[in-house]
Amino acid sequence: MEEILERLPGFVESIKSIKDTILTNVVLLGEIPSPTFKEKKRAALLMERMADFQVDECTTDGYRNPIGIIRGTGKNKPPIFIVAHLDTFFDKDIDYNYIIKKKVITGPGILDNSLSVGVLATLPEIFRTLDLRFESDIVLAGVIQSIGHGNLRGTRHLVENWATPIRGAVCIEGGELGRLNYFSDSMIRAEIHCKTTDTHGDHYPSMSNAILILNKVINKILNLRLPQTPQTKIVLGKIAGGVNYGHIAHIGTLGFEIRSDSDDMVKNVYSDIQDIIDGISHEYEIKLSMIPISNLNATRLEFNHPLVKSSAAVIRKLGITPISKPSESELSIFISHNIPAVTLGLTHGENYYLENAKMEIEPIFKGIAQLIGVIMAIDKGLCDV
């Protein structure tokens, strides 16, 4: 491991030498709209860029995930996966032109997850620049249908249908640099839909207004008692309703997420919220429904797992403090299939989920160097159990 760590500072400077290539790929891929379920154009360009950089094989799996494979020197070594999700939170009808300045790039989806997709496309050229060869095959996978309603379908299909064992995986996200995820909470995301008519006002005037009904639902959810152990929380993250200021809203939607380190607790809280929905629907004769959007089981590596310890050592060597939090991402799918995996962030930034998201350029080179260090550690067998 010491040999790998000693090479990392030199990697940073060498990666800087192809800065223009990296940023070109980030912008080219990032300016292609890629909302969930509509990633086709970005996937096609990613395959084109990987082919331009001469990966040994460029293909898609049965779910249309674009994949580039760099063949390793060892015939019996399982592959190492590097994964970045292609979809962003933004629809096609916004301005995707990125603003490039000396120190930052600004634009929708740049941190989640266009930067990572651009780096993924450039990895073959980065490996050549650093004169690196690996024993394991390196599988570069841009996965589709990850966020929101996508429910990580691309990753699920990729992992469940890969024909051989997988040695390990590194999932990459735009930020934050220092991020080291190696466990995920149990999670259910859902939407509550409310639909009323004017007739609901006959006996309960306020109950013809979907916004007021959802407010009643929110108040009852906030009254639920949640345990500190196992740690559990409900995040009310999204609400919408109505068509204009002067008319009562007859349609409304509330989006929320339940998280816990206990699968059973998430299911119990979801059941409690379903009881709230059923009770209000029955009492006021209102059409309320709850639709699950996505879900994950709690998964984790332990902190003393060789992959986690090696990744932390790489991050610290670059002068960065590792920060670990649960991650509801592609990571959980790999770990749930007994494949060791971590998620790393590549840079610093702000306004993650806004149209004016901003990423810093200079930290990217350390971010890529840490990724290379972790890949090397996995390839050398330092993360095998």
Given for the second form:
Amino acid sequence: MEEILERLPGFVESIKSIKDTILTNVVLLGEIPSPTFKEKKRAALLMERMADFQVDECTTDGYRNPIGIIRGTGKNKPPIFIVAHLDTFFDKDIDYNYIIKKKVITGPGILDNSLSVGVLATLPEIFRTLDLRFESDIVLAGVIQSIGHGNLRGTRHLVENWATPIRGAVCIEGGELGRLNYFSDSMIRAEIHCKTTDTHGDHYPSMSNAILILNKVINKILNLRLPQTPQTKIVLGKIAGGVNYGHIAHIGTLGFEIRSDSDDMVKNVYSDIQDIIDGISHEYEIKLSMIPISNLNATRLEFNHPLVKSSAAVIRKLGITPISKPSESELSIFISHNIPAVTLGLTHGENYYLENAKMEIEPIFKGIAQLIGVIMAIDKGLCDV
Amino acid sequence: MFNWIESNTFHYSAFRDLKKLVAIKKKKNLTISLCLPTLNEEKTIAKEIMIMKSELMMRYPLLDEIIVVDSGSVDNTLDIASTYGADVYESDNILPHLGQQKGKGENLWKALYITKGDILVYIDADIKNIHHRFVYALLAPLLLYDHIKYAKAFYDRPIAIGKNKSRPTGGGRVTELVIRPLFSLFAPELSQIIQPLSGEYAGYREIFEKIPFPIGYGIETSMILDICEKWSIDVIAQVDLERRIHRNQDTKALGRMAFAILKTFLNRVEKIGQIELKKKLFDDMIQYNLVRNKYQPNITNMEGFERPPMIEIPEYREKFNIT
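Having seen the form predicted alone, the form predicted together with its partner chain:
In what comes next, the whole complex appears, and the chain from above leads the way.
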């Protein structure tokens, strides 16, 4: 491991020498609209760029995840996966224009996840610049349908249908540099939909108002007793309803997330909320339904897993303090299939989910050096159990 | 009726083989310069330089230099352009004894003196969806076909509107309302040029150095007219670059553009004897604004100053050893 760590500071400067190429890929790929379920154009360009950067094989899997493979020198070493999700939180009709200044790039989705996709496309060139060859095949995967309703479908398909064992995976995200995710909480995201008509107010006038009904649901959710162990929480994240100021709202939607380090606890709380929904729906004779959007089981590597320890050492060597929190991302799919995986961030930034998201350019080179260090550690067998 | 549009119109996708273009450039022993004329373009300039440098200098060495010629930006255009590796020049400091004019045409003309390439590519610095096809696709006809000396872009041009929305449009209002009627009336053959006002074109130095450059909006129109008159439309190619997103201009700004173009055009057709102007054209574009219930004129003086062919400038002849 020491040998790898010693090379890292030198990598930073070498990677910086192809800054224009890295940022060009970030911009060209990131300026293509790519809402979840509509990633086709970005996926096509990623394939084109990977082919242009001379990966040994460029293809899509059965789910249309674009994949580039750099063949390794070892004959029997399982592949290492580098994964970046292609979808963004933004609709396709906003202006996907990135503004580049001396130190920052601003634009929708730049941190989540254009930077990672651009780096993924440039990795073959980065490996050549650093004169690196690997024993394992390196599989570069831009996965589709990850966020929101996508519910990590692209990653699930990729992992479940890959024909050979997988040695390890590194998932990359735009920010924040220093993140070292190696576990995910159990989680369910769901939406509660309420629909009323004027007749619902015959006995209880307020019950024709969908917003007031959702208010009742919220109050009951807030009354639920949640344990401190296993750690459990409910996040009320989105609410919408009504048409205009002067009319009673007949439709309303509440989006929420239940999260815990216990799968059973998430199921129990979900069941409690279902009871609340059923009760209100029954008592007031209104249409109230709950629809699950996405779910994950709790998965984790232990802190003393060699992949986690190696990754932490790489991050520290670059003068960054590793920070570990649960991550509901591609990572959990790999770990749930007993494939060691971590998620790394590449730079610093702000306004992640706004159209004026901003990322810093200079830290990217350390972020990429960190990624290279972790790939090298996996390839050298330092992360095998 | 005309067959130029069939033989000399290309689509950028035909020129994706950049290795082949680099090999031809090398075989023909050519050098190529990219020039970006700027005035307050801090939001777009870095992206243009970065993509061209990465794709057409580092990865596929088609370009030998990227220069920015600036008309006096007051934002950070020059600082950013320099940071991203362009050679940056202030127009006023190039051949200063010949006076200082403001306008895109002035920057393009002075770029002829500063650059060293056998071929020059000019692209506007305000393109939001910049891609290296904007350059390589213009160079390709020049490299691949010996009779082509000048290549011009055309697009489907969505205009950015509002804060962040964009909508598809034909764009090119001045083209359709001013240029195309003029071409149809005086030089129908030129109506085959789909976007004569596009700001992206490439050509051999031997062409650019022999034609005059109006300093303002008339530059694109005069360039086409002069090239066709001296060499014929057959030396021109046009390339479909598909999509260009740029800043929208208000109707009054387009009116001033139309004024400059009309003036340039009429002077050109008079020069070749197609019309006779009994009186010199006026220099002021007069537009009206309603201010506190009173109509007030807004007068813009546009003399239509033109720089002579660069080959007539002694310093240029000396620099390029022209006897």
